[in-house]
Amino acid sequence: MLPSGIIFKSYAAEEAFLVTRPQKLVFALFIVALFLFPMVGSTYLVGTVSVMMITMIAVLGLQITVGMAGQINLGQSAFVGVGAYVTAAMAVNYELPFWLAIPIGGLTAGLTSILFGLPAARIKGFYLALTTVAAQVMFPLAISRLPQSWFGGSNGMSMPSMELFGYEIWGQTGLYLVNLCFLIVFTTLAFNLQRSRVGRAFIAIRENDVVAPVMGINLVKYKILAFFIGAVFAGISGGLYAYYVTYVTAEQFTLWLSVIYLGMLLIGGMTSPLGAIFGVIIITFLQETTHEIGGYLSGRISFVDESVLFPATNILLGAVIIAVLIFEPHGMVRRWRIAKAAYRIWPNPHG
């Protein structure tokens, strides 16, 4: 629903996300505010937002595979790990700059996903989920058994600092700006993919993979492509994460992390990239709030300590997912659309 007087003269104009001048102005101010945020935010808050942006890229990739194409993936964390390790190997063993090492890590994760995307041509649902879990199980085993000179074996790998044009990028502010630039690029790709020929093919497969071939859609090609694109996003996220934490180990990329990614997508909304962004923000807010409350109570209640925080966070996450599935199965992105429509017709809700 748009203000009166808006007339579209082309299909591209009708499909644009930003139509009116106020929308474009507000969006431009929002982007500027994101770049200026490190100047006003604390170091801890800037670091938290930086991790959120890294996570958003991984969940956006999951939205393409699961939400857009309808292919279950419980191994997204493994593909994040592949991207992290390959990025680390490129940076350490071959001394490549981050702007080359991270894309190579992303492409490697995408190529790796093809091995686990091939079964999607014949199976789906629960059995496909088990296949992707296999990726999660095999990832740490492969890392520990490959030559130590490649990925450091079970000891992991230490990351060098980012450098751009000979200058070292250090501190939360520098990493924040790099992560923000990557997020803008991959968010733009995710939003535009769903309106492309490939995205429409993904949606057709998600809606009915029996009718899709009748419409001329190559199921094998597009199902594998959905895994590939989603894993490339995951690999890019892994590369950024490797530079952020400065040390990569296989224990950082667990099945539980894949479940958290999927939970974020369920809460935000699976059918839109905006749902992935909302999900990451909501879950991160809940996690940080739980830790703050736990830290406050730990000094006042004897039985509340660090060992209680992790289970409490998991219980809260599970409760939120159940509540969303019951009361808003389409995710919080639907609530956002309803709020936008209500705002645009206010104060004449029936006009």
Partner chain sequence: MRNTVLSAKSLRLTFGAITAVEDISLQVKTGQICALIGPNGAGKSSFLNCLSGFYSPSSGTVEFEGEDITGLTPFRRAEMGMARTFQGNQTYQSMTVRENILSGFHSQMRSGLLGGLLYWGGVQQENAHFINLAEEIIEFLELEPLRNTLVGELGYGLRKRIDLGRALGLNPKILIMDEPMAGMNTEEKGDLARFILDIRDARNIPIILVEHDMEVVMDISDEVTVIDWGKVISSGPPDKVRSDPKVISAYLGGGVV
The other form holds:
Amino acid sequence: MLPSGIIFKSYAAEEAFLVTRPQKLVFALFIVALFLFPMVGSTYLVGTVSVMMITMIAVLGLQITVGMAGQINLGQSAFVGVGAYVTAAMAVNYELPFWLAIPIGGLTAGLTSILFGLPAARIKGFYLALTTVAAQVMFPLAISRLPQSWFGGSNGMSMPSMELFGYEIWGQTGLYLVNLCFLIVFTTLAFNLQRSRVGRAFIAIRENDVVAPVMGINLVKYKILAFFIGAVFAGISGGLYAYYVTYVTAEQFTLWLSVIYLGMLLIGGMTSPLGAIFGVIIITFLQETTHEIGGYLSGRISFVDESVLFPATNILLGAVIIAVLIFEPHGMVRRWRIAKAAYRIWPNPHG
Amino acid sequence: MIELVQSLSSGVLLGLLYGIVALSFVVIYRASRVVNLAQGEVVMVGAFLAWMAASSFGLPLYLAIPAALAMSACFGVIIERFVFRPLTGQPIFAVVMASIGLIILLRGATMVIWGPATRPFPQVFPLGAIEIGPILLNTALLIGGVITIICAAGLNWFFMRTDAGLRLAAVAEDHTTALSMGISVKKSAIIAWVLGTTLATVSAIIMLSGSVLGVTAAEIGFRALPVALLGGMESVRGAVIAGVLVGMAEALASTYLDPLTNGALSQIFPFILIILVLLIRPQGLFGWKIIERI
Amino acid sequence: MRNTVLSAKSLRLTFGAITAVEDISLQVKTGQICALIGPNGAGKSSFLNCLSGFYSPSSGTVEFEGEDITGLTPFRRAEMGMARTFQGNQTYQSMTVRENILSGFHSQMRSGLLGGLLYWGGVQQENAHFINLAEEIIEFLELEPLRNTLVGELGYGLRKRIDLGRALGLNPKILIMDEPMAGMNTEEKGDLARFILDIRDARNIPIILVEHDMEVVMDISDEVTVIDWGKVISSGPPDKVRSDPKVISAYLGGGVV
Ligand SMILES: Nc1ncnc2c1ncn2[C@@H]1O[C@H](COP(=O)(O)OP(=O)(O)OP(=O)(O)O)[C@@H](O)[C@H]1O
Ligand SMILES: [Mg+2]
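Structure of the form predicted together with its partner chain, please, following the form predicted alone?
To see the whole picture, the full complex is given below, headed by that same chain.
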């Protein structure tokens, strides 16, 4: 948030995210607060935030593929699944430490996605979404049919706990801190990408994929790259998830989850990594609130119980997504920008 | 030999079921340029409406089915009016995303209104199989296949031979031209959605007659979408032909390949086939080849 | 002696039954402004699209700086220095003016995926360097006050100017412009004509210009080619073309010329 009266000394300086000293200070305090949060939050809350952070990484990846590059991806949760399973296989079969197993899971998810991005060489536009549906259909079948010694077949896989320098990372707090570190790294990467040459090429393709190649952008290469990097984020998220839930099965990674990821991104705003963060927060908040209200009401009103409340959240969620598309196509991020701009010209609203 | 013929003919019948769902994608796309990813959920809602008419209202089938179709038509009008009409003129990307919102919304609404439990679906067509020589054909699917072909022929006639149908095609091609020709984009979108949702309900009845209804009915959507893409999103006959092709491929894979691969290939094979065909003909078998202009 | 930069030989392009370009040849030399005129639907845009590789001609060849580029993809041609602007509005709407122009520098920049993700020193320097180059173009096109405005919020005339800026980012060896002045008022047209002449003079690059405004065309071009129904019906210096009876009849009695 930029207050009024800031003058940039070079054009490049405008690219920086944090400009003034107070801004940097507030941001640093915010990060410190995030690290200290487990000391004050309840175990349940810390766990919820952990899952939120894991989800955010997957949705950040989706923001790159769908939001930046404009490629519809209905298979993000399959790529999360690939990351989870490969991480599990690395940790269980090869006894690799988590800081190796998770990146390997991420890269494998990325490489898998290239397979599904390759048809981009010929197939254009919406038709490409088909291959991501294919990924989603193939994932559970592949897991259950591959040799049991690889991924546990249809039984799923049980995870060891994380270890660092011989110490076990223990409990919700330990996992929270690891997830937070990963989230900070990957959020930074996503923001960096957006203002780089590659990010600009992605955005150009989203804005006008007919003109972008005539302006020197290798369309096929960048489409595949967009799938790749989005799936790497998904895979990392999957690896973290595997350690968090301690048991992975193919049923955790459904088409429905892919749809929900897209919903989160849509509500938060597709055009900025911030949208991924907002979207996950908004939807988790919505779900948790319904959960709370449900717990309160179910004892008092006969027909209200979990089986009505969760679907009711989905009605709300679907309706909000459609409303956002109709009334605020840029998502909550745009509202945020408007608020920021208002702050920047304060106290001269007409300046 | 008999095994092959049996497998192929079951495949054709299954394919015709895909075909009629694919048709519902096509009619909506043709006149409103909307790729409705929530079409599976529309089938599901249609199924619940039919179930409600027959089981909750207790209507006899000859009243329940028309009632279900009428309710689906209203349902189509509602979707068009409140979801897609406000998005007219938005990029196709936004429209597709709205259909994702619709998936979530319709699943939630179905669970709230009708509950998550599965239930028996009324038996509309006779159970069992018809024997033709040594070949067995599922009666419901056979009748359904005939209905699919009749619907496709009717739609083809409508789009190719009638004034109203030709107008829909013009709207699909170009909104501005259509407007300048005095064709109402609004009206054609409503027609498209009414056709699309009633077709979806017909396909739900064929698919579920005498079997079990639950939210999983929506899964047919993502099985039929590839079929519609293979046929070409604009093509009525493409949807049916692609359906038959995919049905046969699936049946053959399940008879001859699944024993070798532990039963995974029949579900993956159609996708591989479709992607391969699209690599050669990106617009699908009968889709319109549109050359971009700048 | 001026060298030929681009030469198209007997290009032909069909869309199904429609022959959009029947037989067009064109030679463009260093520093030349070469105008291409013709009635609506004559095949001008289709011809330009063959030059930039967006369409592949069914026969004929395109040579650029002595090299046969007929089979090259559009992005390869852009990398070689073939830049263009488009008929209608083809800018990136939700990018700012500066980002639009920066995106033109794509093929000159080197940083890849990893660099973009990590955004380390070298990548930052590269970005800063090209931002300064983009600022030069912004200054040249007098867009300074708008550099951080979203292009979607700007008027049609300004968008066409940004389209030009993006093309200049490619550091072109030839500049192709499809109806850059369509929809502009007289003042905007004057500005743009000035920019076009400045570009030619400063960079000595040839310009192919498709334009309907005859006054501007006759004023600024060195060479005019008239096409109708996908064929060249006349070519030469403006004065010669102006009085060619074939051109006059193609333009319905020559009222426009
Ligand atoms: N993508 C396409 N598909 C089918 N026909 C096309 C396509 N592009 C152009 N045409 C046809 O080719 C012919 C030439 O069109 P083109 O756009 O090249 O004309 P133009 O000279 O640029 O006209 P204008 O001055 O209106 O821009 C026209 O008849 C047009 O309808
Ligand atoms: Mg033109």
